[in-house]
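Only one chain is shown below, in structure tokens, and it's the form predicted alone.
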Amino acid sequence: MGVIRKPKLTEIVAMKQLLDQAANDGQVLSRQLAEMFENARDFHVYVTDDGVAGLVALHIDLIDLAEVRSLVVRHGMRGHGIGRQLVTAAVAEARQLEISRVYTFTRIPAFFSGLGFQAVDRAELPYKAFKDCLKCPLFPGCDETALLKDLGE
């Protein structure tokens, strides 16, 4: 049994293996180490006697919209509800600091669409939402459906 947290520093490198790994099997965009470690605040991690066994990140765009993004869960460990929670975790962070819509770029959509996401064009989103689509090697050529919940009960 694990804990979702925040990481700690010395956890980011674990955690760039992690999502790697993910990243070389086409799930999630890769993302360079220093990066991890600006924006190591932004993570949630699921952590077990093991170590880091999955993480997500909630990364801010503007005052009322954030990105749930990076989201990994260790090969052996999926499917046991883990990816939820940590996006759970995410979701409550955004409500904590009164963010009202997230969104996410995936190839899962049935999983978001469980947690309460909506598939929308992706025209609704702002440009900013796409900043990091120029590093993606499927640019222009996304094959990711883009969900948002709205938080604003």
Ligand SMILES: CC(C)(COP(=O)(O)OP(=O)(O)OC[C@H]1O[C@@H](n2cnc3c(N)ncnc32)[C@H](O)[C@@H]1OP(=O)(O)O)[C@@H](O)C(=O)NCCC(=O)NCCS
Contents of the next structure:
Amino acid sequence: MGVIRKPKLTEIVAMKQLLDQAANDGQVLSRQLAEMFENARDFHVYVTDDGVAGLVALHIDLIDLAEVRSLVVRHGMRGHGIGRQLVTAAVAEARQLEISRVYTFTRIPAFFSGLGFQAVDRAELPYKAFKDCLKCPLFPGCDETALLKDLGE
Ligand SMILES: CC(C)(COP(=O)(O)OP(=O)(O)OC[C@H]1O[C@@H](n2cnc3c(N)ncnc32)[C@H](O)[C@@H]1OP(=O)(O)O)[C@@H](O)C(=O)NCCC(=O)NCCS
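Now show the form predicted together with this ligand, given that the preceding structure was the form predicted alone.
After this comes the whole thing, all chains and molecules, with the earlier chain placed first.
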């Protein structure tokens, strides 16, 4: 049993290790350690007595738009609702900030559909949403789906 909260800076290295494992499996984009410190306030973590077991980031793009990204739950702890709780925490933070739309790029659209995200044509997202694509190894042959959740409804 763990808790979801904002991370301590001393947890960023463990968060990067989790992210790197998933990046090696081709499931998320890797992030530089410096970038993770710069964006430390984007994150929520799921923490147990054994340390960080999950993370997610809410990254603000524009006055009305933010990205849910860097979602990972530790192997062996998946399938227990932690991923769902992490995304819910990120979306709650977006609501608190009065951000009206959150989006994600993913290869598991069904996971996000279950959380109220809807598939959209990526052309519906402003150019800023593609900022990571240019440095992604998959560019331009990306097989991810863009999904959007409208919080203004
Ligand atoms: C994706 C991930 C974060 C899900 O975390 P989790 O804690 O296992 O997910 P949950 O237990 O909260 O699952 C919530 C729901 O999503 C479903 N789900 C979980 N993983 C799924 C997947 N890969 N594809 C489709 N649906 C999925 C579950 O069945 C569950 O549905 P239910 O509520 O109807 O039972 C986790 O599998 C992971 O870390 N994967 C590797 C990294 C990754 O792919 N990140 C996403 C990048 S966009």
